[in-house]
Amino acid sequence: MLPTLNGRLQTRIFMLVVFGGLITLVLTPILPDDPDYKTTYIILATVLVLGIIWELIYHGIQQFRWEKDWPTMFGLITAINEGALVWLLVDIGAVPGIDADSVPFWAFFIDFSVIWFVVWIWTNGPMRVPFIRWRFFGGRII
């Protein structure tokens, strides 16, 4: 079963809130240049909000494909454009609560990459065990 738009949105929100929140909690104290929890959680919230917009864009693009979906690896590669946009907005100070040039690139890169990779791995593998009906309901959590 292919994930529906509603299922992809629910999965993205669930994964970023649960896994992203836990990983940010553990990772923030060991990131380079010691960013604070407020900053890392604002960045996580930014990724979540922009991710919803990205899902709508991806859904539109997928309508041009025969199977209305794309290969799993594309889900990993989308980290590049999503991460680049969030980093640009954070760096120029366009994210409320974060000053321009206040977040070191490597702290952002490590935090974003670890969260993205863990979420991608979990969603494409082990998530199917505790959420047995997840794939049969088009990726919906609820």
Second form
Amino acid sequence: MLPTLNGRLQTRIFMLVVFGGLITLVLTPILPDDPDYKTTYIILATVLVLGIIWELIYHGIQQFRWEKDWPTMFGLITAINEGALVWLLVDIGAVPGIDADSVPFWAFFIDFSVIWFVVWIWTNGPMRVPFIRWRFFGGRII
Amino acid sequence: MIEPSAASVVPSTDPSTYLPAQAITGDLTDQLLETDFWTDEMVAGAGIPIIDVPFVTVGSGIGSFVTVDYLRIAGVPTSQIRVLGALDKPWQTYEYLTRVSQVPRPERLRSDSASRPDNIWGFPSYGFAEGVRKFNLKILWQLFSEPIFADYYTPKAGNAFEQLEREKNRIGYDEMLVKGLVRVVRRRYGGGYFTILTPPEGASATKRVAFRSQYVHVAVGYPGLKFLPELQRYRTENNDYRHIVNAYEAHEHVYERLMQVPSTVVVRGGGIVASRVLQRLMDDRLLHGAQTNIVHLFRTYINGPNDGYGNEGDPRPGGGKPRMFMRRRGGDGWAYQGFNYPKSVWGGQLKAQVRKLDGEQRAEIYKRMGGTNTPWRKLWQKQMNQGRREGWYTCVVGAVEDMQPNGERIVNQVRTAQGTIPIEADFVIDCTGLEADIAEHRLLKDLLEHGGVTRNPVGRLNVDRSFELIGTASGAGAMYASGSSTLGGYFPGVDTFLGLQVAAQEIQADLRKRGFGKRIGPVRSTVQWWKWLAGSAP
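Form predicted alone done, so how does the form predicted together with the partner chain look?
Shown next: the complete complex, the earlier chain at its head.
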């Protein structure tokens, strides 16, 4: 990807709202240990809010790259740091509305991974089909 | 406003399709050539038949093709577009230049996977399509891990041409193509333009045909090659065009000779073409038994982190200090960069940044991100290392002061930091890739003199963010330009596949605002993509 900071933020919000929202809607009832919608959507919101901070950090890292690009691989492996942080905060009860130790790990893991993977795939190709200007404008949607 | 349904072209001898024509030669008159704005009567009075069509693109290369592709996808019928130029196929010139500069069809271009001129969406990318079609996991891994753990994926030239052919047929390109030369485009009194085409002999009743259009797009490519002055002097003084060649000329005879006789070749330049030529020389040596010694002459030797001003330690005339956040990898003489520009010029930070810059600031950033460079590719590195070890590949840093013949050979006097040294060689291959000034092109020269065209901060055609040629507006009409002749504008990277598409997108959006063609919104775009996939007409 060739994101600008503005484009990163817009893409992040768009992807998590659209794909995150839809996938969470479908997955929640079939996740192990039956988490409720409130929990899964609070976690999704947490990923989004923290994601905005992460994007600022990624943008900073990108400045060290001559090409000012964001390699495809980075888009996938950042799932590790982001996922770990969200899980940590959820598990210790630092996320408002969720009690410590109340969220089953595998339910979190599956929901998070599926959303991340779908968003990553979509961002790296199909997104260009409906939005032809998106890739030429740093990932901006508006 | 021109009536679109009146647009029926292809030069024909049927006088009923012509506007008032008189039985004279139908050639340009002095009066026409000296006048910046033409009236319909002046053109008709010269006996030149007038053909109405809303949009013409001049060039008929990949720049014309990509622009027309966008317009077709935006719902413009073939009857409203004419492509004027000398090429049968849009990739003809490009294929010639890549072939002689050692990228024949089976070899890979220096172009991003998602940069495909036959597909405005860039999806599926060349790499994804190739990886899936052949179920080649290595390619898919390369796409995933580039540029960190693998060289950038780049498409094979042959594949790019085949796909272009498919798209050309899909959009009915041949229906729009009118062959001939265009040397004059003039503004029309009352709005729009006259584009004068000189058809091939016998193709029309008159010497010239005028296309009267609301919109004109100019994509004529490189104005021409320029030789290094000392090479040009040697060639003319000694009438020797065999031993000193430019990499963009057909020079297969050099490689053939090298296979027969052990020789020394001087390669000049540090860009992609030098890399390709070196690889050819090294392949011939390593795989086919040639005994070639290669002397690689660098003018600027890059030995580490660099930018367009050179090495970090180099003096920077007016360029300030090297910047922490703008450093490119380099070494062994080369500056390494995946593509012709830092990747983000095609859509990311650098594109956004340059879009806001004017004048000197813009020229400065062009300079900083520029400089000759080439991709780091594993195979080249391996071959060059072997050549250095075995002593058949040597580098010299300096400038050629003089060249003299010595029998069949050439003595280059090279001024280096250690003094002037003579280098005797059998052949010199110039890979410096100098481009001629835009005024070398007759059409561009005419536009500069009579069309209101101005030059941008780096001396080429001055286009706006929408690729409209600044100063050429004519009533409700507009003239656009894209490709290498517009280098230096608000968008860098114009002289690349993706750059042509960026330009085409802007041009299409601007034309849409003027009421020509439809908006390519999410629905149209998606529907059109499926049509592309299915291979059905847009």
